[in-house]
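This document opens with one chain alone, in structure tokens, the form predicted alone.
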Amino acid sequence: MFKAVFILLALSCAASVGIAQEASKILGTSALQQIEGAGGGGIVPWATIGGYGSEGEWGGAASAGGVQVSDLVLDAGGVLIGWNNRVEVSFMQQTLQVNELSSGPFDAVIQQHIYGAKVRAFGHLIYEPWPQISVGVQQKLNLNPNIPIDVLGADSDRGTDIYVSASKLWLHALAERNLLLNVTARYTNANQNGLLGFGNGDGSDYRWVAEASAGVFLNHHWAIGGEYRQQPDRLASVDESPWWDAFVAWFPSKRIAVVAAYVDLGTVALWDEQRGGYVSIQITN
């Protein structure tokens, strides 16, 4: 998991001086860094801000994951910063690699950097009786352009999403456990999330997506539930279909996080049917 191993580490020890204070949010509530590096799901970023803080404190989160389908490798790893449960900044490293039996033009690691800003606009994740609204934006930069632009005909190699979240979690809502749904709609032109460059020959293309995520606590500890993300589609030379999970995650404490879903993320460029596992793990404060 490259540099975000000793992320992780460096956490862990900034950690112990205990930024965030232990009666600040629930466990569970600083939801996880996902794949772009937000605060969210594993593919969808949720209205929360990440990291333990509430009001007047500040959080952070280090995460290194990865997914694993039947012909490409996902690594990620990454940090954000959330302060006074209102502002969270990211960032998060992407290296995308097919595996050693698959053939095609892919002959090369592409990797891409993203750096994201949410702002939580009004509302409470818990405490208000409407969800909890954010407006965040994540500026991506592939690192290896020649695939996407000079083989599959992509327009640029860096481009910028926003995106606005609804996230609310009901207490006791299905049979007495607590209940969290989460819908985003996002404005991109980022073919799958940019690995695969951004717009067509046409130019940029942008358009909305949507994007949703429910999940069950089954108790303190425990949480069980699903995903869905739409994709632009946008590029002539190969098809593009809507990523889902269905996940796991594990919160054994405020400082740790796991999660492990199991993947579909349909047909990428070349390779269809392309499903297989997603683990990451993450350090918080």
Contents of the next structure:
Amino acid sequence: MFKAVFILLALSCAASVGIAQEASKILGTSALQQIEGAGGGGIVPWATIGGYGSEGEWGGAASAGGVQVSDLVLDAGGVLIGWNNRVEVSFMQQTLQVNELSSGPFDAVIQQHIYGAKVRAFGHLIYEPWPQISVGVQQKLNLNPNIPIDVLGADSDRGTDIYVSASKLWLHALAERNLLLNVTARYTNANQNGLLGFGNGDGSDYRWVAEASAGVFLNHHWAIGGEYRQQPDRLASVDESPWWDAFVAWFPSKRIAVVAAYVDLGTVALWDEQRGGYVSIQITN
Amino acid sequence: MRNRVLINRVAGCGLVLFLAGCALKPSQQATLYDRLGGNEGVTAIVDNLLYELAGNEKLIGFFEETDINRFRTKLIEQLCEVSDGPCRYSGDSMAKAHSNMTLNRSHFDSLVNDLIAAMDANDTPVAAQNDLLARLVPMYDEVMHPQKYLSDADQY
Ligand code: HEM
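Moving from the form predicted alone to the form predicted together with its partner chain:
Everything in the complex follows now, all chains and molecules, and the chain you saw is the first one.
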């Protein structure tokens, strides 16, 4: 129930931003709201400022989606607002649940709130020869820290990720198509995104991890690509492996975007080989 | 008999070369200009663009004092030259042409949207669209910051 209300709220937020002004960026260059709420791909935050707002304009997005892998389900819904193609603020709510068939101490729900902000430092995704560079922060608050802290030995229920992203869209670059590349360096202590808490009880804490995305626009409306995201692997009790995905994104208009992906989260807590699907629907302006 | 074999071979080689030529020629030698539809195609794209601009509230103001016939002719020339067509651009430098306006990126984005719509309306293939945009984007800096270029290149 809460979720439905939340999503409605989110969508109406985006819609009201939409009514406010026409936004000029090129179709598809809004990027998507990634799993933590920032403008980006599916799992990696990009240097792009979310939504279609160009210089002097507002943009926005609201998304609802989820990941379903062998033993786990992760729902995610959120909103972002971009201004002047310069600043982006975002919110995302994530809810992790163990599939019904799996059991044990994880028979519970873990919810997390992520507040994000990002600033474009310099460059432009398309027009300038050098890439667009942005700096971002994600403040994460795990609302159900019992399992992460008491069972898995995480240090904290909250953490702050800091990242730097470089994104560039090369026109007519690969098989005469437009090619997007992004690399991100993130300073984090978030175990599985923060869903399994932050750091390890013994003090093992923040470290730099690398993330990357590549995508090709087949035409104005369809893009395919893949992403990689290293994880800090801080918990002593369980392993954490990098995330991968292969995605298809559809931009039928500037109002809506749909992304579907095959994801491989590797080992998550007690479960290994966590592979499955990711789907997200987004309303944009 | 011998002649016959020779003739067959020559004919065979000829056929192979001919087919190979057919397979390679269009993709290797067609200029972007050809792929945009030649003079007819480029003219149609520019006319579609003017149509888009006429309905673009964000941009139309910039063209209030513009001699649209000149703009149309020069733009056709420019797109022709840029796409390796048989033309010479005879208009002003990009810096001079845009020196009297204060453009920001939203104007540039908006024009690119209109150009894409203009090419779509002419059924220009995506590959050719991307190629043309890739050739125009390097002019971004001169269009957006004309003063930088005018001081250096006032001879135009
Ligand atoms: C790479 C991008 C652009 C290219 C290749 C381009 C090309 C041209 C050309 C060839 C001309 C005619 C020059 C002449 O009369 O000798 C022109 C004029 C003009 N352009 Fe652009 N342009 C670009 C970007 C823009 C943008 C973003 C705007 C924003 C509205 C704009 C507005 C105009 C206007 C208003 C004129 C007419 C100026 C006058 O009245 O003399 N252009 N442009």
